[in-house]
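Just one chain follows, in the form predicted on its own, and it is written as structure tokens.
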Amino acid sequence: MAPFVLITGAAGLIGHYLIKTAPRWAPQWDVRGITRQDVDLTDAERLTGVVRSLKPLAVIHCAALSRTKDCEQDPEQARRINVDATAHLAQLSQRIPFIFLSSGEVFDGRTGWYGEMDKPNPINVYGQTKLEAEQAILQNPGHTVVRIVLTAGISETGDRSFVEDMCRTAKAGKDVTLYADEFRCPIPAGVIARVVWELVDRKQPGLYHLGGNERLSRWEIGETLLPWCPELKGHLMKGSARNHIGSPRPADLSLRYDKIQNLLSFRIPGFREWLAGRSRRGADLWDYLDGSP
């Protein structure tokens, strides 16, 4: 029999395209994805019945309370969460490996071109539950985090990643307001569920950083989406962080993947050149199955 991974938050974004595209990446591993319809991960002793019964031999955790929004507004429900199911299911996995899906929002956002040895600073609730959760899972020498930042690509119930949340909100006939002065490294989620299940096969835990190796703005990723989601046509608006009301946010999470990097056997593309390479092929454009340019 084929060894089995489980992956939790199998609904989520970066979930679903682990599991899509397992059958290419990963054909040696038998796949299982859970997700909150399946178990409450804050229910602690449903949580260990489950992996008792279900005996992975690895485990890469997506689940997570990620909206900044929702974080803020229920930081003890975000700790639950984010904190403590995911600590709980890591000393369920003790002596199998571990794969954690974190954030850059540890960091405070006011240098980028963040590296694994700079020391994190959260200026928001999920930033702060993100860290808490990698300090415990990093005292298992044999388990893994890797952060990541702005995820691209369509999920399943269709909210998910960010180009979701522009294009649902200009078919609304809503305005799209993208700060000039805020960066990040966007990332297709097809590229982060190929460097994941490499980073199974390659046996070699630890922390890890994951972006694109471009740094865009906001409105410059706004932007290069334009041809290939008209519906933004009309509704992009050039605001400022300097003007942000709401939750806290990083200016710069920009990110060094050196590391990683180093690990794979492909090219880890930025977010323009991965759309550019979409294009000459005339592929789809989230096609779930690509991990490259």
Ligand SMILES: NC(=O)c1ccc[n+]([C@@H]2O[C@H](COP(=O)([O-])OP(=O)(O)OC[C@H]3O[C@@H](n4cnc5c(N)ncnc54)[C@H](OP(=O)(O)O)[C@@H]3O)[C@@H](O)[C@H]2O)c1
The other form holds:
Amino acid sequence: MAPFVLITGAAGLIGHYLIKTAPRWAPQWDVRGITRQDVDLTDAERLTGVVRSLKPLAVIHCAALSRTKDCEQDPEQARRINVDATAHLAQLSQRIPFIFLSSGEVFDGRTGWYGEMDKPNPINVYGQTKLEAEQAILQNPGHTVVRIVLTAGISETGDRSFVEDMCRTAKAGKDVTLYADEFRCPIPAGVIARVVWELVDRKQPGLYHLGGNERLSRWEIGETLLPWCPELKGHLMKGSARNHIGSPRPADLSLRYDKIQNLLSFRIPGFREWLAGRSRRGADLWDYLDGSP
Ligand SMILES: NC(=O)c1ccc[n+]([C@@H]2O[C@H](COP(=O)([O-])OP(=O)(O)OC[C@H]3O[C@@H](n4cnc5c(N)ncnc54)[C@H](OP(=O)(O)O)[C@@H]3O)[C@@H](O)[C@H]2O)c1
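Now the other one: the form predicted in complex with this ligand, given that the block above is the form predicted on its own.
Complete assembly follows, chain above in first position.
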């Protein structure tokens, strides 16, 4: 039997892509995904039993309360899964490689183009819990944290990525307001999966940033998606973060990613470039197997 990697959050957006892309990008690994149905990670006793019986040789931890709004509404639940369960799982994985997906939301977004050496300063509950989890994980020099940003893709449940959110809203006949003064470096989930699989084998633990190589405003992202998602036509509204109501949102979460790029066998694409490449090849927009530009 091949050595196996345990993936948490397997029913979520990125966990699902990791599982689907493993035969292509990590054929040397056997993969087992666990979902909330298999084990609620906040049940520490059960989690301990599952990990001890499965005996994985590496763990990729994707499970989280990943929506900013949900974390703001229930900070205690956010802490239980994002910090406590994560720290516990890392502890259970102390002798094996452990990769944790964190977020650019650990920054306040005032400057943008954040590097790994920049000082985090979260402005919402989600960012705060991610930062605390990172601090627990990075105490182990064999473990890895990858901070990612706005992730595009198609989930099994159809309600996980920002693209799915936008399309669902538009299909319901509602307008989608996109801020022209809020910036991200969107990246497809297939690209993240390919990067993470390469990282598993590089054996170079530590803290990494991973974003697409193009900084776009939310408004530009919406315009870019229009030819691909016709349902958005007539429903995109240009807005400003100055009028935002709700949980605090960092203005600019562009990330410098040269540290991780130097480890990879391929170049991380920009979002528009990635979409254009797919258009040229007539590829399916969210093809699971394709993490290339
Ligand atoms: N997607 C992005 O744009 C983005 C950006 C930055 C960072 N990240 C981080 O990347 C990681 C993966 O993100 P994602 O987009 O794949 O998230 P996702 O689609 O929300 O998936 C997270 C998964 O975790 C599961 N989960 C939550 N609480 C759990 C619990 N107590 N026990 C077991 N499973 C539990 C969820 O199960 P249910 O379906 O049952 O709720 C869900 O399947 C997360 O750590 C996220 O914070 C994502």
